[in-house]
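Shown here is one chain on its own, the form predicted on its own, set out as structure tokens.
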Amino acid sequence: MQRQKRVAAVHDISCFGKCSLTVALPVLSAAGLETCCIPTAVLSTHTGGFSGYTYRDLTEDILPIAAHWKDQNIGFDAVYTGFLGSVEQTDILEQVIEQITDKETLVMVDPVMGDNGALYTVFSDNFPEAMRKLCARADIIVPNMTEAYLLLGETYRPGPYAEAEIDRLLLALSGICRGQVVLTGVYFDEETLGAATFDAQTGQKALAMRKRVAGMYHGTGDVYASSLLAAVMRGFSLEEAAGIAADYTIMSIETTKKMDKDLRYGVNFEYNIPTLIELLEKGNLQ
């Protein structure tokens, strides 16, 4: 029996609505990874389509949790960050990374801060700069198209995109994160949607494009990033992991569409977890 890998997931908890930790914990656990968490905030629901939700900031708890882990000599094979509620939390996460990682720990940052061409209204204008600093500490970053332009300090450009523009963004983002870049929300026409990957060390680029499913589905970014990390930790290459994550995310969307449910509730990622496990079994635990 090989050693079980351990991941620290640093996200908010939306008590209803499938996103952040309520996605990361089951997906990574299903992949056979011991998954621990540092919650950055607790919300009654996610913020997409709901009003009157509760919000409790947990900034003061983040460093004490990391310090206790360090005191207990708890090591991690990966640290995975998602929604961070403030510039202060991005600064704190840099300290957390210092405390709970070693040279073998993979750090993946999903720079959650915007979509559909705009910075989320909960963030100040200086938040992208703070997130850029955190991304510089990462081995893998997973921005969507909006977040890519925000990280680069550029004006958002709506798609469809030319391949040359995607290549330019990947190269520019690799100047922030000198590891690997996974750019999501890429599309060249109205029929397909997917991700582009770039490894700054090897110069290898790849695309993981799938048939587009019409509609707006909350939580798909977390489903994608969590299954991407699961595949990477199971020994798949970045290109292979991007494809597995794309397949699993599309399956989750299609299942949700067939159920004709309230789309604010998030995608039904649970139904297809057995299929995700089958896809991951083709990899090698290292």
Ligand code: PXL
Contents of the next structure:
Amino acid sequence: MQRQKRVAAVHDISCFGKCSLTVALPVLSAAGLETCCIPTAVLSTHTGGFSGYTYRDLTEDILPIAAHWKDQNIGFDAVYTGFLGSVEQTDILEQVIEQITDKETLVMVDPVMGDNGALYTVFSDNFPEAMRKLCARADIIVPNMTEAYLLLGETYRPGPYAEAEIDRLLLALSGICRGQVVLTGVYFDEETLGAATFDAQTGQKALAMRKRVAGMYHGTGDVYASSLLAAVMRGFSLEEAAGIAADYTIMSIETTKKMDKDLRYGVNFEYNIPTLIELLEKGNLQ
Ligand code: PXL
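Moving on from the form predicted on its own, please list the structure of the form predicted together with the named molecule.
Next comes the full complex, and the chain you just saw is listed first.
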């Protein structure tokens, strides 16, 4: 048996609300990956719909944690970044990637910064530019439609989208990273929703479209990106991984709809972990 694959997840901890590290750690661990983390901030809740949340910034701890790992020769098969609280943190993440990766390490950046056409209000106007710089270090980026336009410095366009527009975005986005793009929130009509994938190296383009489920549940982007990385690390192609992540995210939303109506509380990804493991069984742990 070969050694276990090791991932470093770099996100905040929102202590309530099921997103960022409280999603990434259990999902990646369930996939059989050793999952380490650098918490970038500790919040009482996420920022999507709660007022008065606490925010303990951990910017000063990020580089020392990475330096200690490097000093101890701890290597990583993947580095996965999500919500980062400031331009300074995106700059620091560039240094972290420099420190703890080698040629074999897969870097996935989820450029968490907006939804529904708007930059999250916690971010300054120069944040998208900083995130774009970080994306240059990424093998895979996972923007939603809002983040795609922000990364490209373009005005947001609402859907439904023309296929030519999605193709144009995929190509442009592949140019700001190392070539692999999973664009989420893609739709061509009101009945379906999904992701478009593109690998600039192979030229391969694909769609993972599913029947749309109503409701904008918080944290679904993190459930999607975490399960996408889990599938990629288990050896699935980008296209297959995008489909597995879509199925897992939809299942989690559907379970939530039956039980909990507060859209801020996140989705029930936990009950569906056994099914995610089944979906991943066809993959390879090595
Ligand atoms: O799910 C993304 C996310 C992560 N962390 C924090 C957030 C959000 C989205 O709003 O507020 C703190």
